[in-house]
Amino acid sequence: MWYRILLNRLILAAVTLLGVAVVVFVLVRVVPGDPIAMMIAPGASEADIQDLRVRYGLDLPIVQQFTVWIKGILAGDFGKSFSLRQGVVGLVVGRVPATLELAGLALAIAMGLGVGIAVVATLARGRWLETLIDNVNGLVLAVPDFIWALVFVLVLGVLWPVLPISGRVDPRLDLDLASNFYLAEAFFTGQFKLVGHLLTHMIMPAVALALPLAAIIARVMKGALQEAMLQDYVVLARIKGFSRLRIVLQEAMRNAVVPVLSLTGVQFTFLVGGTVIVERIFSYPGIGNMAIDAVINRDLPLIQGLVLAFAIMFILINLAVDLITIVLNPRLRHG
């Protein structure tokens, strides 16, 4: 049943962020690097590094700095940020939504693309056309979104300036917004010259993002259609005289969709996790910009902070598939 499948995989959520929090904890303690030395100014008595030592809890053994920590989660309490002196909570919960806007939009439009260049390519199956996707798909795919990123700053951002550059939201913009959400907060109450606005300054990040992600879903979206299209149900489509676009949308894609859904799921996941890169290019600020500059810090509970917001991402988004999967497979939801 269905709330079994839940259940076992909220238990095998909580091993695994127990499991990533042991990891992140250790690696962040034996990289080189002292933490200290990037809080404290120029010409800092020793005193005064062991005062910081102590007031942060890194004087204290390693295992007993865990059981703190673990602690603290537990209350809600992830600890405060070494280089920003807020809370880390406050800091991720704050920068969660852009990400999210982003990841989300780069998704819709790997989506769009994906799905429209596997139908394209199923119609022109066995003509130039079909080869032709086949070898742009090759060329998308093997280009990382970082590489996409820098193409589209230098040819939409410097020699034809079109579109912003840098940043979420221009700062001279006063938003009367009640959440974070820019962009579904906006859309939602009508503001639609803002939603424009914030997605002049999303579409390159998100188009970035999008195209490798469209290119696999492309691939994997044309196999199952062409795999669907030598099913007895389109056979029997073509004998009642439906047209080769409506077998395709309407026939095949019913069961071509399920494992292009889950490939997205996972696909998706690594998404979120690529903003990184993308977000410091576009100086967007989301948790992957953040992350970075946490790490250059040296900002232990920023970054432990983190590595968990994103693995609790990453556990939900895979969940959600999961459980639309079996949703949309009979076979699954029956077994």
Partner chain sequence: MVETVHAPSQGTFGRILREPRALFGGLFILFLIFCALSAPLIAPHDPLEQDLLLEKIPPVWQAGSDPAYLLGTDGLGRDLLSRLIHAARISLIVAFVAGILACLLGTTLGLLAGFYGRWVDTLISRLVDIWMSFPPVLLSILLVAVLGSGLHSVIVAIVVIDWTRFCRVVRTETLAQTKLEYVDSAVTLGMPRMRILFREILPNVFPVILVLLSLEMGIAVIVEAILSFVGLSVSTDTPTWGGMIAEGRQVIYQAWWVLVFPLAALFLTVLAFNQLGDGLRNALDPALRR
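With the form predicted alone done, generate the form predicted in complex with the partner chain in the same format.
So it's only the chain below, everything else dropped.
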């Protein structure tokens, strides 16, 4: 049963990725006529343009262009960035870890906050604290990560300057790391001082990204918990004389997790999307920040590479959520 679901999802993932590839290809090539027009520097000669056209295979028929392009992609050749004059793959792969770590940290914060708030609100059912939580939650839901990020910069970076407001590390720091996964590597090699330093840089963008998701998780989780609290098996646990906290965590939580999880999957893709602007605000060197530069410079090869990198991340997130859902649901696992 479960492996069929998984197989379905894998096929769907492949189809989605192909779809993204086609959309990228079509949008870039078909909509405003000629991508070369966007690439050339002002004052380029007609011969230069023709030269470029041949180099990028744009003189071929469109179907042939697509096969050439897709073969290149399958071989890992995304071409060269127009503005940075380096291979796209190297540029993107070098930046992806920074974004992954930021998004991962934000997700952890969002889940911790969201679940914690939901549990507190469930325990406080019918009291003023529940009303307060609902109202604050509604406010947080209405405000996007873009605004949170700027508020944090202003409050914690400038008015009460306790945290750095830009970058991933202090550039004066001598890093002794082999990979670009700074946070993970520092953690696993026991450089806890560096972990702390990295976190001071990451905490504001991560929380800004996390808040809207945390509010959604809190709202949905609270609903699911309160529904679960009415179930017969929870009432029975109350009659067994267990504490309210224990009942929420042990009886209600597991059954509330599945609906929350499937929602978190979708919402997490929005969070990853949010990294684009939040990285910009904090000058954080991830692929989101790079994407904005690529768009400003109309660097088409780089944009293609970045969009596909994002798409792969989104697909992997959804696959992971499906897997976890299967693991957590005994009916699917055994059925």
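In this text, all values refer to a predicted model and were calculated from it rather than measured experimentally. Under this definition, the rigid core comprises the largest set of C-alpha atoms superposing within 1.5 Å between the forms. Residue numbers count along the first chain shown, from 1.
Trainee: Once the core is superposed between these two forms, does Q65 show a C-alpha displacement of at least 2 Å?
Mentor: Passes the 2 Å threshold, so yes.
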